[in-house]
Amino acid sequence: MQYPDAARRAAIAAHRFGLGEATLANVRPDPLAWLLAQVGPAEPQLDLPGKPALPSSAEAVALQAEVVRRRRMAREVDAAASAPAAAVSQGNAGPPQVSLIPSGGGPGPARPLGPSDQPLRDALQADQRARLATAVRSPRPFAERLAMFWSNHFTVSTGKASMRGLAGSFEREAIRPHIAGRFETMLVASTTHAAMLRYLDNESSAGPRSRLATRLAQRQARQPEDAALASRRVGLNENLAREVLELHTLGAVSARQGVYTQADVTAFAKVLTGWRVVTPPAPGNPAQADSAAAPQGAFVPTRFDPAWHEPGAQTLLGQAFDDADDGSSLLAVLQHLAQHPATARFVCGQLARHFVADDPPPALVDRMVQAWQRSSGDLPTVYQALLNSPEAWAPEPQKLKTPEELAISSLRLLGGADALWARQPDAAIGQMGQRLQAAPSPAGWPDQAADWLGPEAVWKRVKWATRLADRAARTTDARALAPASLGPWLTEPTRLQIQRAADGPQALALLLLSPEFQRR
C-alpha cells in the first residue's frame, strides 16, 4: 500500500487520529510530524471557571459516604417521625428511640439523583463538562483521543451509583498521566484505584482463609443465636479478577483458547483480597473510620488490608506468585499478565480497531505486537508502529464516529461550545445513545460501527446536528468550511449538497450529516 498525498495524509491525521480540526493548515506541512508530537501524558482536564471543582477520588470517595451517612439519617428520623402512631395502635406508650449513629455498608444500588444528592450531581456534572472541554480546546487532540481510549479499555461506569464523582477522578489519575508511560504502569494504576476497585466489588471481596473470615466464623460458633451475627457473609468476589483478564489484558479470545482457565481467575481473585476502598470518618464521629483507614495524615481512598487477604501463595497462568502479606503479589501478577504474549495482541488489536478499521489488517496488529514486545510494553513505541504502519493511512475513511467523537468533532469545528455545556454538561451527547462516563458494562462503549448504526440512533444523529446547525449556523459558513476542515475527503456530491442548500443551517446540518463527516 502506497502512501497517499500530503494534502490527504493531512485530512487522515485530523480526523482519523484526531479530533477534527477547522481547518488542515494546523497539521500541515508534516502530519505525521504533528501526531507524533503530541505523544505524551494527557493534560490535566480543565478546571471551569464559575464551576464545581473537579473532585479527586479521596474527595469523591468522602462525598459518597457524606451523602450516604444524609440518607440513612433522614430515613431514621423519617421511621421515628413515624412511630409513635404505629406504637399507640399497639397500646406501646414508651418514647421512640432514634440513633443518628448510621449502621454500616457502603453505597447503595443504582437509583436516580434525587434533591439530596445535589453535591453528587454537581462533581458528575463537572466530570462531564471538563471531559468535554478538554477535548474541545486541547492542541494535542491525538493525545486526547488516546485517553478516551484507555479510559473506555479500562471501563468504571457511573451507571453504578455509587461510581458518581469516582468516574472522572479515575481518568484525571490512572489513565491521563500514563498514556504514554509503559502498559504496565497503567494497569497497576487502574487496578489498584478506589474506582476500579469499588466499580468491580473487589472492595467486598475476603478471603475464605482470611483472618475476618475466620473470626466471623469463630464468633458465629459461638453466637448462634444472634441473627444479625448469622445473617452477615464475607466471601470470595471474582469480578475484578475475571474483568482483569477478559477485558483489560489477556482477552476473552485466551479463554476460548484456553491460556486462562475458571482455576486462574479464582486464584487472581484471592491474589486480588485486601485491596479495598476505605470509608472516611464522618464529621466529628473519627470512631466510624474504616479499621483500615491510615490514623494520621491525608485520606487516601486505597488501602491494602491484611485482615481480608486470602493468606498463602496462588499458582497463576502455570507460574506460582509467593504471599507477602502486605499487597505485593498484585504487582508481581499485573507485571506477569503485562508482559504475557497474550496481553500484546489483545491490546495491540483493540488499539488497531479503535483507530484504523473494525477488522483491523493483521500485518499491522503484528508490527505493532513486535514494538509492544520488543520494548516491554512502551506505549509511545507501540504508537509510533501504529503511526508509521502503511494500513493506518488507508486514503479513505474507514471507521464511524461514536456519538461523543462525532459531538466534540462538531464543536472543534464550529469553536465557541461553551454556551452548549453550559445548558447541558454532557452536550446533549446522551441523547444520541452514549451517557458520558457511563458505559453500559464493564467492556465499556462498542468501537464497531454496527452497533451505532441502528435506524433510531441514526435519526438521533439527525436530530443532535440539525439542533446544533440551527444554533451556530448564524456565525458559521459551512460552504467554506467545508474543504477547509476535510480537505481532499470532501466529495464533489457532499460540496455541491452544501453550495445548494436553502440557508446556512441547512448547509452546515448537511456538513455535520455528510459521510464524510460522520466518519473518520
Second form
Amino acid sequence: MQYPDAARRAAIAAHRFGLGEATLANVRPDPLAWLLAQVGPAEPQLDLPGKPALPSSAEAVALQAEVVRRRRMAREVDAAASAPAAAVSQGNAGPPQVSLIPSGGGPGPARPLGPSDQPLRDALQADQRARLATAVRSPRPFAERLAMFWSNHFTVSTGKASMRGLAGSFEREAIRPHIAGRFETMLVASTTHAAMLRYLDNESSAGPRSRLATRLAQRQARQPEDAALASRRVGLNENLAREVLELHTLGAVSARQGVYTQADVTAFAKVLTGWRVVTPPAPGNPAQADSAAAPQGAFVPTRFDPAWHEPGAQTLLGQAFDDADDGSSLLAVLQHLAQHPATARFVCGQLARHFVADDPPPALVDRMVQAWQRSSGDLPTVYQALLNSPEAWAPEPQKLKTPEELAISSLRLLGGADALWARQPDAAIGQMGQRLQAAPSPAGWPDQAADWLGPEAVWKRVKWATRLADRAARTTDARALAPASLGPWLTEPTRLQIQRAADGPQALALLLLSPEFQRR
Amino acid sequence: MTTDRRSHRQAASPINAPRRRLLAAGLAAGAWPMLSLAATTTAARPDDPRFVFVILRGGMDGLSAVPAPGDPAFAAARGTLAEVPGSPALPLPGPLALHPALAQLHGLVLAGEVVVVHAAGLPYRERSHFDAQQVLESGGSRPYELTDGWLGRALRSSGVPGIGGLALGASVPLVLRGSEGVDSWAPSTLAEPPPDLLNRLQQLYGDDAALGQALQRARMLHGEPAAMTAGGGMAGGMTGGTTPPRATVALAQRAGEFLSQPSGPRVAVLDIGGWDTHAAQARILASQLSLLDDTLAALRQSLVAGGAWPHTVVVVATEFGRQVTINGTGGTDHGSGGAAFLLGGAVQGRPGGRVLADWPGLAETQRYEGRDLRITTDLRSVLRPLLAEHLKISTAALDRQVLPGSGGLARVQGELLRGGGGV
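Form predicted in complex with its partner chain, following the form predicted on its own:
Next comes the full complex, and the chain you just saw is listed first.
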C-alpha cells in the first residue's frame, strides 16, 4: 500500500486520528510529526469558570456516602411519627444545598441536605461538560482521542447511579495521566480505582475464608436466633475479575481458546478481595465511619483491607501467586496479565479497530503486537507502530464517527459552541444514541459502523446537524470551511452539493452530514 | 433555511429559550410578554403599523409565479414550463398573469390589496444563493458589506414608538439583526429534517451504501416519500418535497396573532425554503406556490381577525430569479431578475390588479447576459417608500443606515401605501 500525498495525509491525521480541524494549516507540513508530538499524558480537563468544580474520586465517594447517609436518615424520620417528619422537612425547605467536600478538607459540621441527589447530578454535569469542552478546545486532539479510547476500554458507566462523579474522576485520575505510559501502569491504576472497584462490585467482595467471613460465621454460630446477623452474607463476587480478563486484558476470545478458564476467574476474584472503596467518616458521628478511614485531610477513597481478603496463594493461568496479605498479589497478577501475549494481541486489535478500520488489517495488528512485545507494553511505541503503518493512512475514510466524535468534531469546526454544554451537556449526543459516560455495559460503547447506523440514529444525526448548522451558518461559510477543513478529503460531489445548496445553513448541514465528515 | 426546518424547532439560544417559554405560556392567556420592550411599549396603539417580511429562500422562479404569457418570447423560451396543464393562469394587467396555485392571492390582487412587483432584484448580479441572501437581508450593495439586517436597523431608526420585531423560527435571521428589540419564537416540537435537505443528502449518499440505506429507511419510517430519491442523475440537487411543510401555514397564523396583540411585536419575519428548482420544477413549484398562497391567506386571516390587517404591509421577496429558459431536467438554473409581492390592508393596489414593473422583455437580446430576466426595479427602491411612510423612517436614516447607498435610486411610480401611508 502506498502512502497518500502530504495534503491527504494531513486530512487523515486531522480527522481519522484527531477530532477534526477547521484548517489543515498546522497539520500540513508533517502530519506524522504533528501526531507524534501529541503523544504524552493527556492534559488536565478544563475546569469551566462559573460551573461546579470537577470532583476528585475522594470527593465523589464522600458525596455519595453523604447522600446515602441522608437518605437513610430521611427514611428513618419517615418511619417515625409524622409530626417530627414534617418539622424536618420544613427545616429543609427550599432547594437542597450542598457543596462538594473540598479536596483535602476534613468533614465539617453536618450540612443541611435533603434526600435530593442534586449535588451528584451537578457533579455528573460538570464531568460531562469538562469532557466535551476539553476535547473541543484541545490543541492535542490525538491525545484526547487516546483518552477517549482508553476510557472506553476501561469502561465505568454512570448507567449505575452510584457512579455519578466517579466516572469523570476515573478518567482524570486513572486514564488521562497514563495514556502515554506502559499499559501495565494504566491497568493497575484503573483496576484499583474506586470507580472500577465500585462499578464492578469488588467493594463488596469478600474472601470465603477471610477474617471478616470467619468472624461473621462465629457470631452467627453464637447467636443463631439473631435474624439480622443471619441475613448478613459475605462472599466472593467475580465481576471485576471476569471483566479484567475478558474486556481489559486477555479478551473474551482467550476464554474461547482456553487461555483462561472459570477456575482462573475464581482465583483472580480471590486475589482481588480486600480491594475496597473507603467511605469517609460521617460528620459528627465517627461510629458510622469506616473503621479504617484515613485521617482527616488525607482521605483516600481506596485501600486494601486485609480483613476482607482471601488468604493464601492462588494459581492463575498456570502460575502460582504468593499472598502477602497486603494486596501486593494483585499487582503481581496484573503485571503478569499485562505481559501476556494474548493481552498484546487483544488490546492492539482494539486500538487498530478504533483508529483504522472495523476489521483491522492483520498485518497492522501484527506490527503493533511486535512493538508491544519489544517494549513490554510501552504505549507510545505501540502508537508509533500504528502511525508508521501504511494501513493507517488508507486514503479514504473508513470508520463511522460515534455520536460523541461527530459532535466534538463538528464543534471544533464551528467554534463558539459553549452554549451546547452550558445547560445540558449530554442532551444532543444522548439523543443520537450515546449518553456521555453512560455506556450500556462494562464492554463500553461499540466501535463499529454497524452499531451506529440504525435508521433512527442516522435520522437523529441529520436533525442534530441541521439544527447546529442553522445556528452556526451566521458566522461560518461552508463553501470556505469544507476545503479548508477536509482538504483533498473533500469529494467533488460533496463540494458541488455544498456549492449548490439552497442557503448557508443547508450548505453547512450538508458538510456536517457528508460521508467524508460522518466517517473518518 | 427552509421554514419547516426552522419553524418546528425550539428557540436554540439560551437567551431565547426562556422568552419563548414565557411567550408560549402567555399566548394561552392572550398576552404577549415582550420583555425587552415592556418599558417602551406604553405608546402602542391598535392602529400602529405592522410589517411582515417573508423570505422565499432558494431563488423563486418569478416567471413561474408571475408568468408573462403576453410576452412574445415567453412560450418558446419556457417550453413545458410555459403553462400549467389543465389550469389557466390567472390574468393580471399587461403581459403578466399569476400561477394558478396562487388563487387566493389573486383574489386579493383583484380586490386591490396587492402590488405585484416584477423584473425586480438586488444590486447583486452573481448567482450564489448565499451571497444573494446576504445582500437581500443585509440591505448592502455587495455581499458581506454589512453584517446586520436592514429591518433590524429600521427597528432602531423607526419613528414608531416601542416598535419590536419577531422572528418566526429558531434563530433570528440576518435581516432582523441590528436591533435589541427582537425576539424569536418557534413551536417547541423538534423539526423533522426538511425534504429538500433530505433529497440532497440522499444524492450525496449515493456512493455510501450504508449511510444511504440507513437514511432511506429512516425516511420511510418517518413518512417521508422515498420516491423523491429516484432519478439520481438530476443536476444541481432536487428541491422541494411532496410533503409540503404545512406547518408554515400554522406559523403564519400564529405570527398574525402575535402582531395583533395590543403590545405585541409590530414587525415579523417568516422564512419559506424549498425554491431551488433545478429539476422537476413544474411539480415542485405547484406545491410550493400553493403553500405560499395558503401561508399568506392564513397570515391575512389572523390579522383581519385581530383587527390589524388595515395597518399591515407584507413584503414577499426572494434572493434572485432563475434563467428564462428551461434546463435539461425540467427545471431552471439560477438567474437574476425575479418577482416580489407587496400585500396588506395598507397597500395601495388597484381594483383589477396592479403591477409594478418596467418590463424589459424576454427575447434573448433583452435578457441580462442573454440568460436572465433583466432587473429593472431595484428592490430597495420599493422598500424605501414603505419604510419611510409605514415605519416612519427619515430619509436621512434610510440613506445612511437602513439602506445605505440607495439614496440615488429613482422613485417608483405611484403611491405604494393607501392614503400616502395608511398609518
